[in-house]
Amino acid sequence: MNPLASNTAPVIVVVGAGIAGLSAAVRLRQLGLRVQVMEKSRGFGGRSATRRIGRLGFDHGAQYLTVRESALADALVPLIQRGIVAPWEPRIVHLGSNGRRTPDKEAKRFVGVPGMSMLGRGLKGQSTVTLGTEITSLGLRSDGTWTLFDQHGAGYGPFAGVIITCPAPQAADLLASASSKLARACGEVEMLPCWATMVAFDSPLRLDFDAAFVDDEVLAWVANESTKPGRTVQPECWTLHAAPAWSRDRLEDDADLIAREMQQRFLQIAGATSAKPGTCIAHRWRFARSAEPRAHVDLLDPVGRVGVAGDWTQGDRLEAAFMSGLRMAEELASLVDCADR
């Protein structure tokens, strides 16, 4: 068993180190609980992430974060006293198929640095987590608290509640034997690809825009790393988003053929047909994003003090996500027995 949960009870868990992850454990901890975190990966932030390939970087998953809630604005001031968190101000446009732009006007945007990876190693502050443990069930005992059990069979608890923070199908196979009300919600959730291309080029493109919305059939966005503060500048960094239902009838191909068709449709769609790639690589994001953002969702059983929280539950932003995770800490904590704290 888990020797962090042996001693001064309650002790919450929250599954997933990601945005929504990390906001539950330091909300929780604010309010006077213990929290543990379970991450199966090995490092913090979920799809805010940075993919190192030898001295390039590349945030393939969330490209930044917008910032309009109170709670998230304060959680950044730290952060970007620090350096790791710091303002983006790219030449935003909308692209169309047929190469015509538009100025875009989205609210102020923030990153990590020297990658979005920064932004959850930031927000983790003193929670205490577990990497590349994967948690695969989770058990009630006699007295209402939980064990959970990871890939290997071992268990860890007891624990007074759990916060599940993983996609929405992963969360409903997990819930199937501890929950069947939100198992089901999450099971009706549709969740979609994004099949991410990470492409570098030795000369600059030259560009009159360093991100873009992409209205097209294989691509949705496109940004030049190498613009965002703290990143490397030659050779020229640029991640590429494909299309929601481009990614899912593409979903198994081959990522090699993935990102060369990727990359030569950015070309001709920015009018760079003559540049010659260098690095060129795809990754798969089987979960970006739900098809249907909600503006909220009830995903906490009362009952056995269980909750889910993540971007898809709210929206599907990263600011989404922080925000679901300290909601759910905040109901889940008030479920817990004063008395026992």
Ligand SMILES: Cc1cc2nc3c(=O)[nH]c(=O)nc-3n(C[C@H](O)[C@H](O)[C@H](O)COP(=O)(O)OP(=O)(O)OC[C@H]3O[C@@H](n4cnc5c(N)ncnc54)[C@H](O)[C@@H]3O)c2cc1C
Second form
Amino acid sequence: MNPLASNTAPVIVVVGAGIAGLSAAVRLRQLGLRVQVMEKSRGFGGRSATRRIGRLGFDHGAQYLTVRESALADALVPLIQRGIVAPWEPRIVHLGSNGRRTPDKEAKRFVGVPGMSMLGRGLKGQSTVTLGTEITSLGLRSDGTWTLFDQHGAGYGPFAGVIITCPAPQAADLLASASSKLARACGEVEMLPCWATMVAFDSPLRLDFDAAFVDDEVLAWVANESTKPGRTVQPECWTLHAAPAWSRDRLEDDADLIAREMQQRFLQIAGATSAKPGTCIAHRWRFARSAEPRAHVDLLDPVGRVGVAGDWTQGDRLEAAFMSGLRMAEELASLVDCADR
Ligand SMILES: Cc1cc2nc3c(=O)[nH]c(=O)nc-3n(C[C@H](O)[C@H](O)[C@H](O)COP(=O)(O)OP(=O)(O)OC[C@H]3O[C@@H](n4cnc5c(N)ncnc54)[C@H](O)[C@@H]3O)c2cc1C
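So the form predicted on its own is up there; where is the form predicted together with the ligand?
Entire complex below, previous chain first.
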């Protein structure tokens, strides 16, 4: 427990233990509030995820982190010192539809070690997170505090304030009965899906790039996971991300069919059609990235003390998620500060 948060400090609930939820939780504790994080899945980090298949590991969601804001840079220092975040310096190219490759010159990239899920575990710090609990509704009590209900009807609370960090369409559903203003704002945001395919090769492909942005109807990004720090080198593991329009058109297709098609397209583009894939599995991200990354303002309902954070409120990247959680924690804490302390 944060020594600054007394046993009588108001408790704020954060829905979602992705990067936005975890950064909000840490900031709320720093500001002297008690925090409870509720997460529907069995792990931390949300879309900053790693899928383990036997001894293979794939970052099937976020690939890497870029850092521009000093608050994120500061938060990463202890994680880098502990070795759970490290720079990744891949040979990245842009693969055009005409097969031309131009080197990529993006800023420095960081990854979790041994997988991107470590970013969530590292940022969680001392926060209390209840896993495997999907919040399905919010109920306002007569004293102005909140009770949250899970998928089994169990209630949690009372909470002096709420921060919702789910992808926008899910946040809209959750907020429908709690704040029509916020539900409307979330409902206006479109999030695009993404099929991700994880494929392993017993023999190295020996390509002249480690990752590529792909200008193609089927694929948008491919990365050799084995070139990231702390990964298994053999078999060689690749993550392939499909293009947004293709993902949307094929969203309800059979996952095995999708995996096969994406893997074949990758080998065609890479000029490695004789390679023999082993494990090949597709994952469907229904809400991968915001369709129009831009800053959404006024995502706090001061009357009910309910706020919304998440990557889509500021862009479509991990850094946006981190900063959005931090900012909403500060906004909400200032309200609770006035009213309850
Ligand atoms: C395929 C893909 C590739 C990407 N590549 C990159 C990249 O290379 N670099 C980059 O910076 N970003 C990348 N991103 C974007 C990045 O992953 C996101 O910006 C970031 O992870 C979003 O964090 P978040 O906390 O806002 O949301 P999320 O990570 O979605 O976290 C929300 C959390 O809320 C939980 N939740 C949802 N509903 C409920 C509920 N009702 N009750 C309880 N919990 C709930 C979810 O389980 C989840 O854990 C990528 C995303 C995808 C999908």
